[in-house]
Every structure is written in C-alpha cells, then in structure tokens.
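One chain comes next, on its own, written out as structure tokens in the form predicted on its own.
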Amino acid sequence: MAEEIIAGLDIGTTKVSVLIGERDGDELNILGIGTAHSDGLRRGVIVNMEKTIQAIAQAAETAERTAGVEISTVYAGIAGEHIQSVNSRGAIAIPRGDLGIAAKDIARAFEAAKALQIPMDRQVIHLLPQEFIVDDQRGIPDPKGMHGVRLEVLVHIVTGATTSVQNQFKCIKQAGLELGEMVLDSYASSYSVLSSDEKELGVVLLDMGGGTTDLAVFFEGSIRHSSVIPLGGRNITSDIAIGLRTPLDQAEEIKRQHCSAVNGASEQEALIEVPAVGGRSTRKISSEQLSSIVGPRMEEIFSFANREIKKSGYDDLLGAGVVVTGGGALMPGTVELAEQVFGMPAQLGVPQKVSGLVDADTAPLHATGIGLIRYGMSQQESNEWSGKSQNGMLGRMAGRMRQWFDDLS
C-alpha cells in the first residue's frame, strides 16, 4: 500500500522543478512533474525573487494538475556559490553511572560540535553525523546505552548565507506552499543514485547543473565533504554562444543536439547548421570544431572538481569512483572524460527504482527531485531503526539524530 505523497522542489539556475511521489512497495512511484523556465537565479542564488517565486508556483501548479492532487509541503533543494561546507568534532565527558549514554549526552556532544566559530552572516543548514567515538573506539554508529568515560562525534556541517537562505524560504512562501526542509542538493541526489554500498566503498558524486556543479564525497557510509563550483551547463551555452557567435537559445539548441565533452568524439564529416546573431545568413562548422570549445570548460569544471576531491583528503579512498548526474551528465563523452580528468572508473548516475512519469533517458535530470522525494521519505521513517531503508547508514543515522533529539523535548 502507497504511502503518505511527498513532494520534492528543485529550484534551479535554468529551471524550476516539483516532483511529487509516493511509494508503491519498493519503488517510487512519480506522480506529477511540473517544471517552469527559471530566469530568477545566477549560480544558485535567487536575484529576482519576483521571477523565482512564479516559477515555484507554475512548477507547482503543473506537477499538481498531472498528479490529480494537491501538496502544501515541499522538500526544497538549496545550492550556489555561497554554500559552505566543514567537518568538526565535538567531545564530552560522560558521567559515572550503571545507564550507559543517553540521547542528552549524546545531544551535548552536537552541540560541542556545532561550537565551531559560525559567523554570523551565515545559518547552519546541515549537521549531519558521520561516526561516534567511544573511549577511542571509532566506527560506532549509535552509542546509546554503551558505557564509557569520554563520547566524541564527528559531524560535516553546511552552511549557507542567512540572506540567501531567508530569501529562498521566503520565495517557497509566497508561491504558496509550506518548507518541509531544506536539503543541500547534492545531499539530495546521493538519495536518488547512490547505493548503501558506493558509500561505504568511497564515491564522490558530481551534479552537473545549469548554473553550479554540486560535489559530495561519501566514505564508510556517511558525507566527507561537500562543496559548490560555481560552473555549469549555462557557462558552456554562453562559450557556444560566443565562440560561433550565435544567439544564446539557438547555442543552447545546439549544445542539446550535437555536443560532446570529448574532442574528436564525433564525426569530423559531420555538419552543423549555425544560425548567425542579427538574423545573418546561416553557416556550418564540423562537429569537432564544436567539441574543441565545449570539451575544455567540461574539463574545466571536472578539474575545479578534482581539486576539490584532493582537499577532502579521500582522493586515494574511493574504491567506486565518479558517479555523475544531472542534466549535464547527459552530454555524450561526459562519463569519458571524467575517468580520464579524474583518473578512476566513472558512471552515469541514474536514479533507481523509479515508476511512474520518470523517462529513464532523462532521469539524471530529476536526480535531485526524486532524491528529495526520498529524503522526505526518509523522514517519516526517522523513528525506525532498522536496515530497511534504501537510503543505508547514512539515512538511518541521520534519522536516528533526530530521534536523539526528540527525546529530550
């Protein structure tokens, strides 16, 4: 029997996207897509909240009309350049006594964690666990009831800025629906693509999207490191665009239909029709003319993310390499050129166990969406400690943090 409708909002530098989801058994099953032109962001930031919050509500609006119901909460997806990311540690003493550690105890240690200098332009948006330390025993997922002396925890926290922040929540509000949370979108798609077992083996996760490529690195279960490069499908467009001096939808077109991110990867006999700017007369050019301005921003962008890799420290620990989604993942010479940039295996990240209006070709497009279907999912079943989540270690431990949390109020 399906379960409650969740509802996942995508708020992107090129479009707006609600997904609205159940689930049927194993799978997820979407209901309504509704998706809108956004001309309200610039690499993930809204700077026309007027324009953004029309998009929200016609995204909405179409995903409401295909589905055949009505959503007030939306999981909301968050990105752009002023997100920042670190991991910290907090440590306690715990007191004497025959009951083990119990959840305030556990609560204190957050909270010793969460201590780090935050300034104050900035707002928490994530604290998410990574492992717990017991008298020097690491690995532990849940420390409730053990005993010990001293109880650490390491925790990667987000943040993002208030202004930002307060300017999307505000844009969700007056389109009219209510923020379920906020999710940092890469964090979201490991939803939606990653397995239990990439995690644990190492994985760092690329979300190609218009305005900003989203990086996560997963290592034994839990978020590494994170980070926002502020390059995306929209730069590559804009050489287009300029490089064959084209107007930008018609560079767009073409980016669409006849785009590689490898040099040479298409046929050098291959002609392609360029509208000229001013209404000019067309010309042509050889679809290796065009990879040689579209491969070295793709190699730009995977070399930002390579960077950001060796800074996490993990770049020697990722036994199951690059998994890249998102609608620029879907460019042919994409998955190549990552294994040779970043020099290990690499895949398309499409998301699984997904029915319903979801297109396979097209599905790293919604990675995010449906990931934040999942994520919402993932809240309802916060309460129950058990393996039957998809979402592994990870989101059980995010879950049972929250339970923690809910037991001292």
Ligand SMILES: Nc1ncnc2c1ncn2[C@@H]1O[C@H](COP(=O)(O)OP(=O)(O)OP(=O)(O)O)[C@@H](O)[C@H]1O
Given for the second form:
Amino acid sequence: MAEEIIAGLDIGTTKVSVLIGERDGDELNILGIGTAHSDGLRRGVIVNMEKTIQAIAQAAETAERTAGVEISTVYAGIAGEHIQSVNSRGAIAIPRGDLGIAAKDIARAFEAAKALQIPMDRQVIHLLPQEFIVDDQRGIPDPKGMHGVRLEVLVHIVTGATTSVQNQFKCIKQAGLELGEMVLDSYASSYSVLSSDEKELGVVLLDMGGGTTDLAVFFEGSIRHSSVIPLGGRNITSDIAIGLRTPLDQAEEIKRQHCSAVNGASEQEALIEVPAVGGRSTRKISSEQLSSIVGPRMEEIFSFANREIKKSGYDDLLGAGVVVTGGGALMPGTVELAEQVFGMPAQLGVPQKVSGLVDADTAPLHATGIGLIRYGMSQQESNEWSGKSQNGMLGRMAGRMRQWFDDLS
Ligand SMILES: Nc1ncnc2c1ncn2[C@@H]1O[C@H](COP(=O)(O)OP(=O)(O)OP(=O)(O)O)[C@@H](O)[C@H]1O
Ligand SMILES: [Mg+2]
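Target state, the form predicted in complex with this ligand; input state, the form predicted on its own:
What follows is the whole complex; the chain from before opens it.
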C-alpha cells in the first residue's frame, strides 16, 4: 500500500464501510468504497463478533476491488455507549528551566494528566491536548523550547471499556486487516466536515448515526467536550414500526421516503400507504400523523445533545453554531429543527474537499469514513514533519497502544 493511500474503517450500527483515499494536493480523492450491512452492533457496541468480522471483510474486499489496490492498515472508528470523556490537567516542574522545555518534559506532563483515576477496566483511546500553560502564560499550542519553571497541559481524555475496545481490535485482525489507530467516531468526522475556522470560533458537531448520536464540542481549535448519546435513526424507525404497526423494513422505507423532522420540511403528500404486519392489508395515514411520531423523537435526541452542550460550559461561546452530519441528518427538516432546539445557526455537515466515488447527496453517511482517512493523513504528515512534535508524541503513544494490543492477540 503506497504511502499516499490511506484506508478508513467505519464500523457503524447500520453499516460497516471501508473507504480508500488518495491525497491529491489539498483534496482527497476517494478511490474505493465498500459497504456491508451491519448486524453485529447494538448502540455502537459490537455484540456479535462473527457478523462484524464478516461485514468488515466484505466491505474491505469491495473497497479494494473498486479501488484496484490492496490495503493492509486501516484507521478504524470507535464509538458506542461505553465511551467516556473527561478533561484533565497535568502539571510538572521543569528542573532546568533555563535549558528550555524538552519533549520528555511534555511527555511527563501528559503522564501527570493521565494519572487521574482511569479505572482498570477502561482503556485510553485519545489524549488530546487543548492547551499548554508555561508558568502563568496560557494558550500555548506547543511549548517545546520555551523557557519556564512550571509546565501544565490541559487534555481531553477519551476512554472506552477495555473489553469493547479489545473486541473491536480482534474483529479487525480476524478480518485480515492491521489497525493503524483507533479514532473516536465524532473526532474522525470532525476532520471531514469541520473547517479549522469553525473549530477556532467554537462549534458543535453532531453525528446522527443509526444506533448513537455522537457529539463533540470544539473551541479555539481544540476539542473541549465529547459524548455519545445512545439514540439514533434506528429508534426513529422502530417508533414508526410500532406507531403504524408495520414491519421494520417498511418503516425504514417510509422514513426515508416521506418523513421530515419538522412539519412542512418535505413535500407533503395527502396520504401515505402503510403495509400492515403480515402483509395482509394496507392503510393510509397523513403526513401529519407521521410527523407526530418522528418529530418528538428527533426533538428528544436534540434535547439530550443540548444538555451535553450546556454541560460542556461552552454553550454561549459557539460562534459557528451546530453542524449535523451522519445518515440521520439526511432527514429533511433536521437543520431547521436543530436551529430551533439549540437556538444557534445550524448546517448540514458535508465532507469537504473530496472528489471521486462519493455521492454528494449521501456524503454525510460517510463523514466518519472520510474523516478517518483525513485523520490518518494528518498523523502521517506530523510523523514525517517531526518525530518529536506533540502529535508525534501522541503518535508514539498510539504505537504503544498497538504494542499493547499485539501482546494481547
Ligand atoms: N434519507 C434519510 N432520511 C432519514 N434517515 C435516514 C436517511 N438515510 C439514512 N437514514 C438513517 O441514517 C441512519 C444510518 O446512519 P449512519 O450510516 O451514519 O449510521 P451508522 O454509522 O451505521 O451507525 P452509528 O454511527 O450509530 O453506529 C439509519 O438509521 C438510517 O435510517
Ligand atoms: Mg456512524
């Protein structure tokens, strides 16, 4: 696999997809996509290894065939209700402040931040620096070489249940792939749908998937808060199935064809035909009836998200508003409803600067997959650029994580 070709593996609750991309200057050219039906996850967590392995292998094979290249290493997304995030800080004294802060001092500050109680049954997925403080000087992105006697780092720590992380790792291996790095889904999506200006100004990313809705808050260029809400498009589908007493696959079809998050967002048809369970008869219902099922569930998901945004403490600072992506965001009226519930400007999150095999209309479905490739590219760039940079250091930590996993398998 050439250096410039990177693969992302998005293991979702409704679909497993592998995307293969190639850097083309500033653009990303998608050479291959393989998608397989996912039936091995519940609320973002792998519950059936066999089905998940098969789906990964099938998606990888299709992507390789369409791209005409073989892949070995993938950047894989991870999500699910076992994910937890906290902000932490680590402070250390610099023994020889007159020599300037060295990479090993930065590493010690990270270690100190990580020393906070991470339970034995949890595994660190990300240690993302927000800012460094040298003596009393705040807001330093990279303190290397600076003079000072005290170094502090503020970090966002993302952890997952060790068992869930291990299960995912095993599935990837058994599907015949090597893991480059595991990346939190919403963090990966931020690499494809958010601009650096938005992250600087303050923005919330909401990735509405089938099983979960993932949220990440950015301010002054760094991630400040993240969380996973265990509700998604599948809940809406089952609400429709229960409310209209129709089979799940029909409910999914009705949702995609006729539903909107707010009244009047899509073309209103007089009556919609609904097949009954068992296929014996059909009934007709109005689009208002449909809205009365879908609207409250969408509102519920957004209210949970709103609570998380308030919890982050950045709710008044998000100049760039809300960006909604993922398959769930394809429902007409989603952006409108988001503006109402969050009281901020909202927009649909579409992967930026991509060409090739991605269909523009459904691109939000691939926000995570494309973001994983972008993340992989940025890691490779920072590794090339310096083995000792902040990112390089995080890269080495990822290397340690890989080693840890290799020992396990
Ligand atoms: N046009 C549409 N209108 C409404 N919902 C849609 C539409 N197209 C897809 N969806 C919904 O999007 C969801 C799938 O989104 P996505 O592919 O982002 O999820 P996933 O990555 O598989 O799941 P997760 O991220 O939760 O693990 C499904 O629930 C599907 O019903
Ligand atoms: Mg997803």
